[in-house]
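Take a look at this single chain, the form predicted alone, given in structure tokens.
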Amino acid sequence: MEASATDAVEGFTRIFGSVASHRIVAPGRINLIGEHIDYCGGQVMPMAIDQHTTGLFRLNDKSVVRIYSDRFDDMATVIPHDVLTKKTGIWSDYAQGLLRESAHRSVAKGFDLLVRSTLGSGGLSSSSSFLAMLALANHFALSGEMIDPVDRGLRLQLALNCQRAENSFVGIPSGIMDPAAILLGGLIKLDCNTLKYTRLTPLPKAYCIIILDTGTPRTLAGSGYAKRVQEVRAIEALLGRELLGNGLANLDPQLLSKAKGKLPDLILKARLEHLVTEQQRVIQAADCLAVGNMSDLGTLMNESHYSLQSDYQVSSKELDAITTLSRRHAATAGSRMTGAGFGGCAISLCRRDQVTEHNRCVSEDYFNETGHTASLYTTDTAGPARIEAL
């Protein structure tokens, strides 16, 4: 056992004065291409990523849920039959509200977990790979299953009780893209709509995906997400059902003209721009993808920057100067921001053999121009979130 694991299991028997049964491990995302579409029925491309959050656990016996969170060097108590414990605006209103869409409610069936993380960059969708965590754990006290990775039903039935624990609970108005994309683990495309979903052909070996981590911290609940589904939902309602179809995304872009003039101002015209050339891209990058194109859905990612930059106006001058300064690499075939903006982490698509010389270059230029520390690191493609036996 790893020394880090090995500090784990003591920390767990020093808080919570019993032995750990088992392990969770839940895996963060980036979203290789298709932002902010999955709100309105849109197909993304998310990846399972090997940075993670990981837990130890153990039953208590007790109607009582504790969590001790490294991170924030704190612990929650969660009693599940109280339905009347209002958000507090902290890392623990995520458990409350997980338990509550749960439906919680037996005796005796609480549960210990130690968490520790990975993912304390912006953008990697910390906040879903805890709740994965909290889903399968809670799934294994109520049952005593272990989710088999292949029973994609029950992984999506979870994934649902995630998004509706932030929505319901901590108030922020998520799509179902991060938690299926943790709980199905690897490289997919993600009907938001239907839930329908295809594994993708990998990325060939010449080829790898950094992370690029700003050093620019965001909240979601303190950012303008819930500002731009808001927009969305004005966007809707604006065009009615006759133009929709199967949501905004897959609006057919040879109507966009048309619903566009049915918009009252230029930014809501430039929003839905983006939602459907975003949602052309994402079907593009599959391609690209099955045929080993990297040049092609690199200039993909570029454009999906670009529009998240100008029409969907989520970026950052950080994220914005990021990317620049990696695509001037001649390893870099595309860059773009990854999860909701505002701040956090961008991905490049780079040859894996020019990495190194990469990352010191956009590193020291970063630096230069910003006066932040970026974090830049190779991240492959991780399987789902599994609980195990230790």
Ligand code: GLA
Given for the second form:
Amino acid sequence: MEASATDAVEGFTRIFGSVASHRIVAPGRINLIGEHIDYCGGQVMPMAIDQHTTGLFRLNDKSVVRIYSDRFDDMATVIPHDVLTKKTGIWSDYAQGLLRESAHRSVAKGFDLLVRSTLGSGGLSSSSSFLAMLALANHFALSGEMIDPVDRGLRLQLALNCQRAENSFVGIPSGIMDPAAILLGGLIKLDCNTLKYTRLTPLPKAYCIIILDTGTPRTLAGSGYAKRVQEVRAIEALLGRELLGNGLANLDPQLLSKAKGKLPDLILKARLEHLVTEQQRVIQAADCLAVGNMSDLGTLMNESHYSLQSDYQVSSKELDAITTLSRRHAATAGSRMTGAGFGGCAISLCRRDQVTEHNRCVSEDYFNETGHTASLYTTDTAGPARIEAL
Ligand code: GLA
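Form predicted alone done; form predicted together with the ligand now:
Below, the chain from earlier opens the complete complex, with every other chain and molecule after it.
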């Protein structure tokens, strides 16, 4: 066992007074392309990554769930079936929200969990990674089953529980992309209307994904995100059934100008432009991946960023700066913000043999331009969230 893993096992014993029986690993995710369209029926292209949340677990024969978060240096004690508990505005709301999604909880099905994360950077979905980990822990506590890596039905059901916890208890109207990406693993194209997904051809070996953490907080990530979802619902109401079909992202691009004509202001027109063009870019990106055309895939990623910057307005000064600097380097095929935006991380598609030079130049130029210290690192595709006996 590596030093930090031994350390965690000892930490568990110190905190809970018993020996951990299982380890749970839940990856984070990046989204290659298809941003802000999962909550309006779009197809998205997320990838589970090797930065992750780890949990050490043991049943505790009580009716409470005790969770110790290393990141917050804080212990939460959650009574899962206590439906009267109000949200508190801190990290443990995610746990309370998720655990109350399990209707058939009975006494003495509690567990202890020690949580650690290498997903420091905003934008890699640390919250869904945490929720997915809890969902696996809770499923094991209730059923005694360690979920099968290929049980898609159950994995999607748990992903929906994670989404519901965030929507109805935590109060963020997020889509299904993040929990589904984390519970399904790999690089996928996910249809957020039907939850059907296909596994995509991996990137050619000569290319890799770099995470570019701007080192800036995700200002407005909660409220700005909710505002965009509200705008989308307003557009849906204004367009009516005939144009709406099965979600705004799926609007026929040929009907885009007709649809815009029904919208009263420029902001809503711009939002719709993003949703419809972003969906087309996802479809083209899947074709590029299938034939290994990284140059066109990179161009689509750049266009996605510009659309999120000017039409959807969810980028930030720092995300714009770091992606521009990355694009200037010969290593980069394309660069864009990833996730909800408003700060946090971007991703670049880079030639593997030039990554060291790229990271050095971009970090230096970014510091000179913004005064912020970025952190740039390569990420790889990871498998789905899993639970294993120790
Ligand atoms: C956040 C949400 C997702 C998705 C992305 C933007 O990560 O949790 O559901 O909407 O933003 O694509």
